[in-house]
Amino acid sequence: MILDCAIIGGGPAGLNAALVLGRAKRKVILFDNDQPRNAVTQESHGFITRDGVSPREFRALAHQDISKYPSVKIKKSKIVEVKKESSSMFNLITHEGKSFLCRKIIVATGLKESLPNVNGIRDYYGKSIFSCPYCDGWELREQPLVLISENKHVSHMAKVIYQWSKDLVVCTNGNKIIPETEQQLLKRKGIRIKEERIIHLRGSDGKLEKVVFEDGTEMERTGGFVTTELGQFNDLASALGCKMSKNGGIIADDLGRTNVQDVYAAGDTSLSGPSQLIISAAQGVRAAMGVNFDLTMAEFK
């Protein structure tokens, strides 16, 4: 069977794309290798009617919605290669060696992230240390917070976090990355800056209690944020020839179309930056509309 569309990635973008295409009576398969970037997340926020939902519950509800549409199948498998069979056909090969033919592809594989180089930081990530204040700032409001960052976005992030807590310390982990003018601006707002290298974080059960520095000082904090380095989850898009933005996201138009004919992108893989559940899901809707529109127009040529 030749599929109308194969969706690579089972996050909110891919799931919503599958839903929309299913409702358009398109033959679709969604490939999900079950390795979501938000696996460490306890609750997702900012999605109306689903505020506080766990990623696992969200996926279960999405699968339930999609199951109403018989032309959509979800396969827990990893795509390892995509071949162009003809001018209008792709061959997707899974890690088990199975092949699937499709007319369109939506790349919704998301991103992978690298945390600051701090010993033990992953023990706290997703529990008391987070990357998005819009997602988790409310839960940390008015608490003594730390921002751990090793990149140039540190000053901007500090200003954003300030809305949720004025008791904020910025730690650059041994890096001198904040210009003097920005330092003065932050300090005037009462935001402290420590450039000493962090030896380790201290706490229990994922709840941060102290930040311990190389100079022997300790600082009590109950939570905080980090800036992360983001990159494509895999090289499928680049292997297909998709162009990337300077931030590493797949360049796509308003309907998800990339520079490669019949290849679309949706979600974080296209945004390449901090995102929210609802934004990624909306991106999936737009890409699905792009796929359906282009398939429909091809029938009238």
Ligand SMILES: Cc1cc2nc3c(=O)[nH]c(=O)nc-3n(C[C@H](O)[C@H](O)[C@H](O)COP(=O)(O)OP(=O)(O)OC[C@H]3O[C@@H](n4cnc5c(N)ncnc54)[C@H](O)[C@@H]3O)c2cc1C
The other form holds:
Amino acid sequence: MILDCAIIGGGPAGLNAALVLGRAKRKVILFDNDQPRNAVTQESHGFITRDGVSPREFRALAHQDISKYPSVKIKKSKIVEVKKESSSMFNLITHEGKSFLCRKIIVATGLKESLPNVNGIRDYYGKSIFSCPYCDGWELREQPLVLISENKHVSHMAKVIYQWSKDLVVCTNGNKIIPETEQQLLKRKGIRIKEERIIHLRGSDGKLEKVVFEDGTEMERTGGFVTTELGQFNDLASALGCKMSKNGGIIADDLGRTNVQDVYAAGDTSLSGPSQLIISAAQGVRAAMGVNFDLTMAEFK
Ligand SMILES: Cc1cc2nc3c(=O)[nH]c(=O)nc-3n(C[C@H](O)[C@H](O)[C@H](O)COP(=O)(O)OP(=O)(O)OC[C@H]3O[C@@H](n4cnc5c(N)ncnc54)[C@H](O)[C@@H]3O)c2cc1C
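Other form of same protein, the form predicted in complex with the named molecule, not the form predicted alone:
Everything in the complex follows now, all chains and molecules, and the chain you saw is the first one.
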């Protein structure tokens, strides 16, 4: 069987694309190896009607919706290679060595992120330390917070977090990354800056209590944020020849079309703006419409 479309990635982008293509009676398989970036969190926020939903429940509800459409299958599998089989067909290979032929591909593989280089930070990430104040700022509002950042986004992020808590300490973990003028702007608002290296974080069950510095000082904090470094989850898109933006996202038009014929991109993987469930889902809808539109128009040629 030749699929109309293969979707790689089963986060909100891929799932919503599958829903729209299923409703358009397209033959689709969605491949997902179940490693979503937000798996570390207990609750997701800001998606209207789903505020506070857990990532697991979100996916389960999406699978339920999609199960109504018989032309869509979801396969728990990792795509390890995509080969161009002919001018109008791709061959997708799974990690088990199975192969699937399709006419169109939607890449919805999300992002990989690296956290600041602080001992044990993963124990707190998603529980009391987060990366997006729009996602988790409300839960941390008015608390004594820390921002741990080792990159150029540090002072921008500090200003954004200030909306949720004025009790903020910015830690650069041994890096001198905040220019003097920016330091003055932050300090004028009472935001403190510590450039000493962090030795470790202290707390229990993921709940931050203290930040401990190399110079022996400690600071009580109940939560905070980090700035992360983001990159593609894998090199499938670049192997296909997709052009990347300067921040490493797949470049796509308003209907998700990339520069490679029959390859579309949706969600975080295009790194084109705020990284949010609802935005990824919307991009999945757009890419699905792009796929369906292009398949339909090809029939009228
Ligand atoms: C800690 C944290 C908290 C967050 N909280 C919120 C929040 O409260 N509200 C909000 O709106 N957003 C939140 N986000 C952001 C949100 O999780 C992302 O914007 C969203 O998940 C992106 O959706 P996506 O479909 O593009 O990618 P993802 O959800 O990351 O899904 C991509 C999927 O593709 C799969 N995949 C990758 N490569 C392959 C392959 N080769 N073969 C098969 N499958 C593959 C992955 O396993 C994954 O399941 C949070 C993010 C983080 C890190």
